[in-house]
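Taking the form predicted on its own, here's one chain by itself in C-alpha cells.
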Amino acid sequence: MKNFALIGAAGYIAPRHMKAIKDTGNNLLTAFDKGDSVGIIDSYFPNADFFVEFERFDRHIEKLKYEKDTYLDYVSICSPNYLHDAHIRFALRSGADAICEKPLVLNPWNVDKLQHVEEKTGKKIYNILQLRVHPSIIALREKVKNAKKDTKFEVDLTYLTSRGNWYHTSWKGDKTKSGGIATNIGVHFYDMLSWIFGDVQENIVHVHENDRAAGYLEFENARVKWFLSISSKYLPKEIKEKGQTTFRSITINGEELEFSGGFTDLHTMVYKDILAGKGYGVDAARTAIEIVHDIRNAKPVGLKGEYHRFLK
C-alpha cells in the first residue's frame, strides 16, 4: 500500500483521484485545499487529515515523517493550474513522486525546469493524460499507424461546455491563472490529437475570445479545425432541445469517432499505469503544453484560410 497526500480537495477533478487512490489500494494520509467544502473525502477516505492551510498541511507531513516514520510515495495534485508547478515542486522536495493533473504548467520553458528538478531529487513527475488509455482512442490510434506514411486524415473538433457567471470570476476565467479557454477546457484534446496524429506543422488561431477560441492545427498525419466554447448559445439546436449543456464531436474523414462513454474510469486506468512504472511524465506532456501556450500568444487572423464551421 502506497501513501498519498492530495492538494486541491475540494476542485471538480479530486473525486476521480480520490477514487483512484481508493481503487488501486493504497491510501490517502491527508489533503489540502483552501476551501473547505471537502465532505467527499467522508466517500473514500474519512480517516484521512484535512487542512486548509497549506503550512500546517506541510508541517503535517514533516511530523509524519520524523515523527511517526510514516513517508509519502505520491502527492496528488488538482489545484489550479497556475499552481502546479510550485505544487510540483513541493511534492518532490517531500521525497514524493507527483501525479499532477492537466495541464502539467503553463508555459514549455517550465517544462525544461521541471525536468532539472526530478534531476535533482531523484523523483518522478506523471501527468494524467487519461485519453491516451481510452479504447477508442487508442483504436484510432493504431488504423493511423497502419495507414500510408503521407496520410493527411480531416479532422472536425467541436467542444461546447457551458459555464455561468461564476466561471469568469473565478480563476478559470483569469487567463494568467487557467491559461485561457483553449488551455482549460482543450489541453487533453490537444494532448490526444498529436499523441495520435504526429508533431505539429500548422498553428493558426482564427477566433480567440473569454468564451470561445477556434483555429486550424496540421500534424504530419491529420488537419484539424476546432472549435471550443463556455457558451450555451453556440450549442445546437437538436442539443439544446435535450436540455444537455454539453456538446462533444469529433470526426475523422467525416466519420463520427465515438468515445461517450467510459470516461469515469480512466483516472484509476491511469493510476494503476503509474503505479505500475509505466505512466506519462513530463516530455509526455509537453507537445499539448507548447501547442496551448502558441494558441494563448497567437494573434487572431479572422475567418480566413480552414475555419471551422461554427465560425460561418
Ligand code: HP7
Given for the second form:
Amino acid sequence: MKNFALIGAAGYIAPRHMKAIKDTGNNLLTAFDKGDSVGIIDSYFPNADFFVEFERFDRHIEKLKYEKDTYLDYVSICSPNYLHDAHIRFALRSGADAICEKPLVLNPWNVDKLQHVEEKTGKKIYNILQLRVHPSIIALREKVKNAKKDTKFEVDLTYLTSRGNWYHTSWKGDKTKSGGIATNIGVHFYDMLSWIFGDVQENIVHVHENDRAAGYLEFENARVKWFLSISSKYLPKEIKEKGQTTFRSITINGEELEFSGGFTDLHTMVYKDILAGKGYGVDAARTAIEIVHDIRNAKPVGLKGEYHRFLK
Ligand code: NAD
Ligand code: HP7
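Shown: the form predicted on its own; wanted: the form predicted in complex with the ligand:
Expanding to the full complex; the earlier chain stays at the top.
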C-alpha cells in the first residue's frame, strides 16, 4: 500500500483523486488546502490528517518521517494551474513522486526547470493526461497509426461546456493563474491531437476571448479546425432546447468520434498506470504546453483562412 498526500483537497477535482487513491488500494495520509470545506475526505479517508497552513503540513510530513518512520510515496496536486510547479518541487523535495493535474505548468520554460528537479532528486513527475487512457481515443490513435504515412485527416473539434459567472471571478478566469480557457480547458484536446496526429506544423488563432477561442492547427497527419467555449450562448439550438449545457464533438473526415461517455473513471485509470510503473511524465506534457503557450500569446487573425464553422 502506497502513502499519498494531496494538495488542493477542497476543490472540484480533488474527490476524483481521492477516489483513484482508494480504488487502487492505497492510503491518503494527509491533505492540505487553504480552504477548509473538505468534509468530502470522510467519504474516502476518514483518518487522513488535514492542514490549512502550508507550514504545518510540511512539519507534519517531516514528523511522519523522523518520528514514525512513515514516508510519502506520492503527492497528488490539485491546486490552481499557476501553483503546480511550486507544489511539484515541494513533493519531490519531500522524497515523493508527484501526480499533478493538467496543465502541468503554464509555460515551456517551466517544463525545463521541472526536469532539473527530477534529475536532482531522483523522483518522478506524472501528469494527468486522462484522454490518453480513453478507449475511443486509443482506438483512434491505432487507426491513424495504421493509415498511410502521409494521410491528412480533416478534423473538426467543437467543445462547449457552459460555466456560470463564477468562472470569471475565480482563479480560472484569471489568465495569469489559469492561462485562459484555451489553456485551462483546451489543453486536453491539444494533447490528445498531438498524441494522435504527430508534430505541430501550423498554429493559427482566429478568435481568443475570455469565454471562447477558436483556431486552426495542422499536425503531421491532420488539419484541425477547433472551437472552444464556456458560454451557453454558443450552444447549438437543438442542444439548448434539450436543456443540455455541454456539447462535445469531434469529427474525423466527417465521421463523429463517440467519446462523450466514460469520462468519470479516467483518473482511476491514470493512477493504475502510474502505480504499474507506466504513466505520462514531463516529456509527454511538453508539446501541449508549447501549443497552449503559443495560442495564449498569438495575435488572433479574425475570420481569415481555415476557420471553424461556429465562427460564421
Ligand atoms: P478548484 O478551484 O475547485 O480547486 C482548487 C483548490 O486549490 C481550492 O480548494 C483552493 O482552495 C486550493 N488552493 C488554492 N491555492 C492553494 C495553495 N496555495 N495551497 C493549497 N491549496 C490551494 O479547482 P479545480 O477545478 O479543482 O482545479 C484544480 C486543478 O485540477 C487545476 O489544475 C485544474 O486545471 C485541474 N482540473 C483538471 C480536470 C481534469 O479533467 N483533469 C478537471 C478540473 C480541474
Ligand atoms: N463544474 C463545477 O461545478 N466546478 C468546476 O470547477 C468545474 C466544473 P465538465 P470536467 O472548468 O476548470 C473540465 O465540463 O470535464 C461542473 C476540463 N476537463 O464535464 O470535469 C460543471 O459546471 C478541466 O480540465 O468538467 O472538467 C458541470 O456541471 C477543466 O479544468 C460539471 O461540473 C474544468 O472543466 C461537469 O463539467 C474547469 C475536460 O474538459 C476533460
